[in-house]
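As a starting point, one isolated chain is supplied in structure tokens, in the form predicted on its own.
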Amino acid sequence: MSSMLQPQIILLKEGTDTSQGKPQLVSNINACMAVADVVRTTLGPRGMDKLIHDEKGNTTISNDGATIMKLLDIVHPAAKILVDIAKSQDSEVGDGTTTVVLFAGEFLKEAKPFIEDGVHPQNLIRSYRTASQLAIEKIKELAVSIAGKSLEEKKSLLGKCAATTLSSKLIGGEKEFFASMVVDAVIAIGTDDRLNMIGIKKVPGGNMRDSFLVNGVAFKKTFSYAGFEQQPKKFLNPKILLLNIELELKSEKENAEIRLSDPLQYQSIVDAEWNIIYDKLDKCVKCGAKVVLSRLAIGDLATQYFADRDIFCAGRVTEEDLQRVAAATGGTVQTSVNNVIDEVLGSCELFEERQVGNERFNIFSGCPSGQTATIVLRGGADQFIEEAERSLHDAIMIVRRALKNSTVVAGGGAIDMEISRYLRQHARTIAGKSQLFINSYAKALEVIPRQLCDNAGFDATDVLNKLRQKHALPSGEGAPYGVDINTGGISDSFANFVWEPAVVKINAINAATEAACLVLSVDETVKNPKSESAQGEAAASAMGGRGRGGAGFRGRGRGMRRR
């Protein structure tokens, strides 16, 4: 009787939403599977694109897993984990973002029946971690190194990797054209890790084939004053002066005050101002530079002055472009024009101003340090060029990774099938439940070839059966076989140059397994209610800023003595 009269214990605030146990875990798994279904159709060369329309009215057409995940406003807390792994894959490797989300979704999908049957999640997590380690060891064993090859061989090998990445993007039709461009750009910046040394400039108009690579720096012509037309637009081996100062008459500071006893003195003050700027311009000319670039404005007086002396000048050059010019030409950005010595001047073989579409571009080519490159992209629609830029970013990242880690594996679902076969084989040697779990992990890896077939409109079951048979050959000759997108059959991916850096797959499997284990290890979700004050603030802000502003001003005078 006494037990019935015990008072109820209130632990959490009223309105707190808690859900726990098996249904909670299954609901989290369903949310993650729903997210994976969004990007599922974008995988591979025949993948579809997504058009995302945000609240500001911007439209983005993209095929890139990470871009789509960033733009989706996902509120489910468990599903956000998939967004994070897509972002981390993008920043770490650059490609394989769709793959990583698909893997995580598929691992959870395979785990779901076990959870519903009452298997403890920790048993699944342990088996999944073991399976991922085995898979990664197998990838490292199957990877082929491209180190120690000559530069020409390396270029063609890297071009194959870039083409594999680009084949699944919007610009896949011109993948050879862009792949060689990307490889040249990455080799141009050498071992320098800074990605901002490769500039991508977008010019609407023309077609994709009009895009070109500048082995140096190119940027749009900046705002210019009268007198600009008289300046020469082409120089051979010019000296380049980079400044971070204004070359124009400075307006006085507010409330500047000069007291004169004699009106004649006023002229001397005006003259002094002019002398200061003429002195600056004179020093720029004397240092022997033929091209003067400044981050701040170069006024009309300076423009005329330089034009009279056959010097090209451009003011208001963006910080990023100026830094790239400095890196390419070997110059240093100056904050003063006093004592400009030859060492701080940059140089290049050719400077010219060129018309690209309806824009004028200033182009520096044949730079001595050569540690920068600029890709000028052309295309019909703005969205198309934006997507092309994202695709090239992925390809650039892949080529950089392949250069550094120099091991590649067969793409087209070949490596996934081979690991799947290996894990199934390994599972037979294990007694107990974990045999089933590792088997389910192996089955989940087949999602890549299956999805490649589905997206291309082929019969996935038929193709997968052929692949399983090929990979099961005891000689091991079937290991590089993957899906042939063009015929709907299977082919040797390695022989067809469908390659990807091993690091992409290793990272994807690692991140996806971690994410799946993280979701599986959660058994309770607690959602705290918004506090009343927060609700009040939210309601106030919803009423709109105008009403609040009025209230704020009325309140300000209250309780204060008016003067």
Contents of the next structure:
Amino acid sequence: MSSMLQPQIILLKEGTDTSQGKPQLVSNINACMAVADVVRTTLGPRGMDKLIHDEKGNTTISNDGATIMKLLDIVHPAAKILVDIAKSQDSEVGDGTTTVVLFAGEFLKEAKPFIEDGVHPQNLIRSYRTASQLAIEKIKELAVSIAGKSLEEKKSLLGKCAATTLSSKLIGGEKEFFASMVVDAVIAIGTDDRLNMIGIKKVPGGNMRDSFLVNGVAFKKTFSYAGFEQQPKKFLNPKILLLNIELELKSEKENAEIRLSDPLQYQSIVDAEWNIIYDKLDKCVKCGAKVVLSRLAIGDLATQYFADRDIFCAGRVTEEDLQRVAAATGGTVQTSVNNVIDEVLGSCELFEERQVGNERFNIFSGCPSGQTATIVLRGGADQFIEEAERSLHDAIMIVRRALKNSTVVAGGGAIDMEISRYLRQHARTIAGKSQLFINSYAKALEVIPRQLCDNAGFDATDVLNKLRQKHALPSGEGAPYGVDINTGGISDSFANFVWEPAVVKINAINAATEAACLVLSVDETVKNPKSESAQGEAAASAMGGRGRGGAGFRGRGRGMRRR
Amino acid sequence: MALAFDEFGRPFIILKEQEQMTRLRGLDAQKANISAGKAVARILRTSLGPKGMDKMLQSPDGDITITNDGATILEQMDVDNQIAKLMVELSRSQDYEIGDGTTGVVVMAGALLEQAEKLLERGIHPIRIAEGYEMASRIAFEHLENVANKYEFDATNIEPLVQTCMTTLSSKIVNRCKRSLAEIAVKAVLAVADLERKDVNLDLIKVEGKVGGKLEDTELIYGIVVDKDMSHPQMPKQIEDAKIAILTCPFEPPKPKTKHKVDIDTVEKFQTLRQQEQKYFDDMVQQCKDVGATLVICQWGFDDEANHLLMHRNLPAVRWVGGVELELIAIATGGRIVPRFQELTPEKLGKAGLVREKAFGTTKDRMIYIEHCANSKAVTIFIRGGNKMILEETKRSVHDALCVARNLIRNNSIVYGGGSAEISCSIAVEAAADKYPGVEQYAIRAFADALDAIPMALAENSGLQPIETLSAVKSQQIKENNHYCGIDCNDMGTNDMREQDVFETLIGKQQQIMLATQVVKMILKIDDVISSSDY
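Provide the structure of the form predicted in complex with the partner chain, given the form predicted on its own shown above.
Following is the full complex, with the preceding chain placed first.
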């Protein structure tokens, strides 16, 4: 009785939303599962795309898990974790973003009944961690190394990996075409960690087969002044001068003022300015360069000056492109035209201005150092090219990954089935609650083949049972069997070249387990009240709610819309 | 949109402003998308072919466009639906790449979507349909290559090019004088083409128009027409064997770019300054005279004083000529653009056989013709027409014709028009369909049906019985094994397109099929549309 009379201790600011305990945990899990459901259908070669509008009216059509999650603008705190793991998978390995979200969602789904039954979440977490470790070790054990093969062999192997990634994308119909393009591009830039050396240029129009790879640099014709068309547009083995200065008639010093007392000196001042620019131009010509590129403007005077001397010039080249040209041609970007020596000039076999679709492109090909590559993408619509670019990005990342840690595993759900089998087997050796948890973890891994079947419209139960039977064969010969997307049966994924780099799976399992554990370990959410205005609105609605019941709720809805 | 509910049935707030989002998923989303795509195709369907109708479009500020060019119609329609926008872009892509066939590609995509809808209703997985379409498009692509003919031409024998351009123009409002327009387009393209590299820079062809006169007065000028007049009304109106100084500097005393100030404290100083300025003008004109220029074309304006001086010294001049035109003049006359008077040399002057100012009709509009140029690597097509709308439409039509000619120079393969290529592909695809096991077979067959949509629309627009005509032509193709039978739109009495001389470029047709398939695939792959409800 006395305890009831004690004054209530106010710990948090008014309006703070707190919820705690088991229901909170369950509701977090529900939210995560709902998010995982959104990307579920994008998995695999028969996965579908999502069309998302944002408030600004931009449209994105995508199949890439990370892109979709990013665009969904999720505010639920627990569900946000899934967005983060998708992003981290994207930046870490570049592909498998849908997989990682699905795994996390599935782990949580399996955990839900246990939580409801009153299992302590920490027990679950511990078992999940063990299971994930076991799984990763098993993947490493099953992975096949492709290191030490000859270049040709490697190329075809890497092509297989890229093709597997691309098969689920919009450009899947031309996966061989793009896969070999991607492999060539990645091999061209070498092992350095310079992803920006692969340029992807998008030109609407044409069909995707018109896309091409330039072994060098290509960029859209820059803005040009009168006189540009009189410059030659094709050179063999030109010398290339790269600049970062303006070649324009301009005041040399800002804020300077010239005072003349003698009008006769007027001409000399004018001449002095002209001489400065002519001097610069002359030096450009003297150094023997046939192509002059600058990050800053090249004015009309300079354009005509170069045209007169059969030199090609382009001003306002973007920083990235200029860097790429520098890397490709072996030149160095100069900030002055004084002392331009031969070493800083780049060179390439062929420079050409060419029509691509509606645009004219400057193309540098046959570059000596060959450390850059540019993919010119063509396609029927802007969204199409955007999506193609995202897909190629995934493929490029995969190939780079595979090139570095050169181990691959069988795709098509084969590796997931095999780990699942292994974990089930392992679970039987454990006494205690853990056995159940690891078993459910194993079951969760089966989501990949199941979803592959669902998306393709196959009978998932049927296919899964076939797979389980194959994988359970004591000889272990069934290990590489996965879903055969073409016939609706099962087949040896490894022999059919459905491969993915082991690191994708390892990272996915790791990240998904971490995320699941994180969600499971939360038993209370404290949500701070929003900023002033939002709080006022919330308070008003709360008051209205108290006063008028349902009517207040409607009022709130209207208020939201106005915002 | 509600994604999830807790055990009491209350929705979670997972997304920002979740209540305002709408979501359409599964078959509903696909059906909604397909119907949007079909709606766009339906609008364009009646514009297809030589008997196609035009559309009149009014922009928000009251400008009226009348056209039957697919890309232009869609561009001006300002569609809002996302899928419809995809169709617009599809048409634009065709325009960018090929320049012609922008209507056909949309009609084709619409037909493919229509067929897909039927298959979806039967429960076929959308991606299987898309894959089947892709296979079929490849069959059609190869088949087109087989039925295509190489068309030989060279700079002297331009007849084949003219014939193909005529096919393009025949569907336009200007078909009255398609022959002359086609010839103009082909000659223009050949003038600027680099036959060796198979490259044509269409920027070098200037298309200029002036309201008034008849369409027949349209002409090709091996040189440049500038919508300007001589700077002084008393300057000569005609100059033969002109030597042209092309300047990008004004006839003004030079100014340093740096901020400057001239202190004048005595009367003498002021007078020197004035004299100096006068001397500048004098020098400038003298410099032009010295190098032998008989005409000055200037990017900038000049003082009245300079104008008077030029007149006085008998040196005709044109002022305020835009940068692009200046460049074209330089290319056409083989001159160099000179940025400074000191740099003038006789070699830098452009040469033109005749420069004249021409007045039109009763209006005071004058234009300057620079003709008979030394090196006519830049040409002008000068269009006349009764009103602005006709003029604009003619410009678009000529653009299409130019693109067709360019494509032929790039790749001289042609296929026969009048729907014959589509019918022939349809037969080939239909025949190939049976060889494919699996669900794709249905999709391939549907593709063949969709291919029929173009000849069908052609027949319909020409007032023929679509089904009867199509089936008659189709059976004729099979019976005679003749790939060149098409729809006789102009009622010439023969179905053989070889006799009617109706051609289209091979790459244009291939592009149509590939692009339409691609976009349809993209639309079919979408099963979830999430949008803010404002849209």
